[in-house]
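One chain comes next, on its own, written as structure tokens: the form predicted on its own.
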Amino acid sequence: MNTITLDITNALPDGVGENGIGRKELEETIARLSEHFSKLIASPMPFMMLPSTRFQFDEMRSLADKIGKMGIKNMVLLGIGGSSLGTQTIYDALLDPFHNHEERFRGGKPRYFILDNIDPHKMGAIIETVLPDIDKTVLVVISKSGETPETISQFMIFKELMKKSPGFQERIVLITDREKGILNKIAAKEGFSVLNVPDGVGGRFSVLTPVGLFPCALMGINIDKMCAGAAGMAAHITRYDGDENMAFVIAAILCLMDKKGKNIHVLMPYCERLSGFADWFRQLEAESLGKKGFGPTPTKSMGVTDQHSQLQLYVEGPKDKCIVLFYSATREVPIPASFDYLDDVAYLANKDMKDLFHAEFQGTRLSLTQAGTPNISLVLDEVTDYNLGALFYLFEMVTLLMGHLIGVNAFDQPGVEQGKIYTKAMMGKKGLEKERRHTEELLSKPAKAIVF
């Protein structure tokens, strides 16, 4: 089966008292979203069409098949933010956790290296790792604008490394805007393959485009099933109204919690395979909604690990948080009757690790609820390509609907752009001489620093 079950009991007054969302307020907010959604259906945002259009699926499969016959040993992905988080999320969820460690876990697929940071130490280590097999390395470069300095600088390094091996052009794939940008110019000059980001789809909403799906096709992940999951969730959101609509309910609760001062949204998966999903949604919510002095602050915890790290704060700290729990566990790992001379551990003997894991999840829910900390839960019967596609689409829609309630444009990121301008100016980009002088003035101001 492929089911996702949402439980909002512990976000209502019956669960957490005055810290919960009242039924009337919830119903009124959901009604507002229903009215807005009817307008969206008439004029959908471009990302909403992706499950039905299956943009460039044939091109992705054809290119992945061609590369798959080259005996590739390494896949290096260059991209940052929305250009890499989706792929990392999918790999974490669907590939073996030790995929990169040994061949027996890879099933003939290449190792992967996702360079979502330009930290020189990590960059150097990855270069040293792939260099012995550079002639068996495929490079995937992702930037919609083609002007992301982090990605382009990485590309400059890896292109020079790869060009020393024969046929390197066939092992470089660029994913970018359909017409504009530097990467298109480079591809036309050097003969690299190109896939595209559909018009109107920004990076953090692009996981169901070649940005997120082509690297998955390279690993043999079923992108059709993932897209079918997204289509199934799109059908659910269209078919159901009111408190039967999962997207409406989550968006309404998170916004109303924000309004009540519970503006820290803690994403806490009880499933290590969904750890990457929490990172993906952190970017989606933060970059889409943090504007004009508004917006919740998403953060991440990991169950059960952070029961021994953060849970104390969530239970007895300030009531400024709403916890979003994810749970899935299917694999059985029996606990043997060891240490039979210790009565204190006898309760664990002949049980299963899955049962303990579920008890930890339920124990956290109960402790949060007893303390008046609002929490909602999403339980997946399995972590599959289908369910993952459904989750991606669900939370993209949740973010869009929250943007409507908060009153911000969920698709721009003006706060990010200024930092990009400063970076390019300091690096000496032409046309930014005025900005460079300005940054030099700012950086020349006396600093209060302490040196150890």
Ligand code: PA5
Contents of the next structure:
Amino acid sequence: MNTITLDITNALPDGVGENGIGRKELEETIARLSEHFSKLIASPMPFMMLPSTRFQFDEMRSLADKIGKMGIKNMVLLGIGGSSLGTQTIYDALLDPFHNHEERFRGGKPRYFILDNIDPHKMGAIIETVLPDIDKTVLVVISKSGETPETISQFMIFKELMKKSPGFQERIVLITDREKGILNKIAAKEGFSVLNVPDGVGGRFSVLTPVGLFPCALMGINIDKMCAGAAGMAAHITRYDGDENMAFVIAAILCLMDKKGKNIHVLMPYCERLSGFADWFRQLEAESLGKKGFGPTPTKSMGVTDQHSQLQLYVEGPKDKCIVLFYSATREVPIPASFDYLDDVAYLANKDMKDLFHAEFQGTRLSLTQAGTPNISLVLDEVTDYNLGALFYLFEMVTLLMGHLIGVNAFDQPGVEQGKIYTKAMMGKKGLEKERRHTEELLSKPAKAIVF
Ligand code: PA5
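Could you present the same protein in the form predicted in complex with the ligand, rather than the form predicted on its own shown above?
Shown next: the complete complex, the earlier chain at its head.
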């Protein structure tokens, strides 16, 4: 069916009393968003057009087909932040959790390794794992700026490993800005295939471009359906107004919660397949909205696991949180009538794990609500390519709308850029000599430290 149901009852005063958002406040905020949205429709941000433009779909498909015929065993993806989180989210949601472990779960597709960190321990281990089949490895390097030191240094390593195998140029794909950056220079010199990030689409808003979709095409995931889901959500947001519009309602509630001091947004999927989605939105919300001393703090919790780790805090701790629950469960795993001599476990016998999972989700909602902790929930009837595309688009729009309410530019990240400059300066990049001296000065200040 592909439905997503949003329930906001427990963020309103009827549910959580004074911790809820009053009807009037909500209506006024939604009206502001509606007004802003009519301006956006007249002059949309480039990411908003992606579901209809289907940027480089033909190029992605033909490149994926060509690579698919090479008998590839490993796919190594180099990228960080907005350049890798979308793919990780899609793989978590739509590939088998044991894809890498057994051939029968991957149906002829390659194993995948997403190197979103340069921790040498993990990098070394991945290199050892793929090296025996380096001639059957495809490398996808993603960097919009083409300048990110983490990604470029990883590329330097993998290029040298791969160049010993024949035809390696055919197995390296770069995804980057149309013109700018080192990756374009490298591609021009070495003849690697290039796909692009469309103009004006920032890293964390790029999941519906080759950044997120080409790695899907390589794994046989249906990028048309994912895009159709995004287009369906775009149509919903355009068609419905006021409190019928999912994006307006979520953006208004999250912002008003932030204003009321409930500025910790806990993203809590009851669905392991949506674990990556929580990471993806955590980055989108933090990097887009955390500016000028403003911005909510997104964090992630896993249902049911974190009921036994974080829930105590959410129920009885400070009322500084709004919990965003996601739920989806379709598979059935029957619980047999074992230990039939024990009355204490009879309530579980002949039930299904799906029922228990649902009861736990509802139990959490109830206990949060009874304690006055506001929560909203999104229930997906199924985790599909279509629904995932819709969720991506929905939460990108939510972020954009929240940026308007908070009064920040959701599309830059000056705080991240500064860190990149410090790193490059410390590593001795030409032209950053002044920054290097400044960094050394800062680091030479006496530290207050304890050594064990
Ligand atoms: O969302 C963003 O803009 C960032 O998270 C970037 O994706 C991240 O910093 C990586 O940048 P790049 O794609 O230029 O390597």
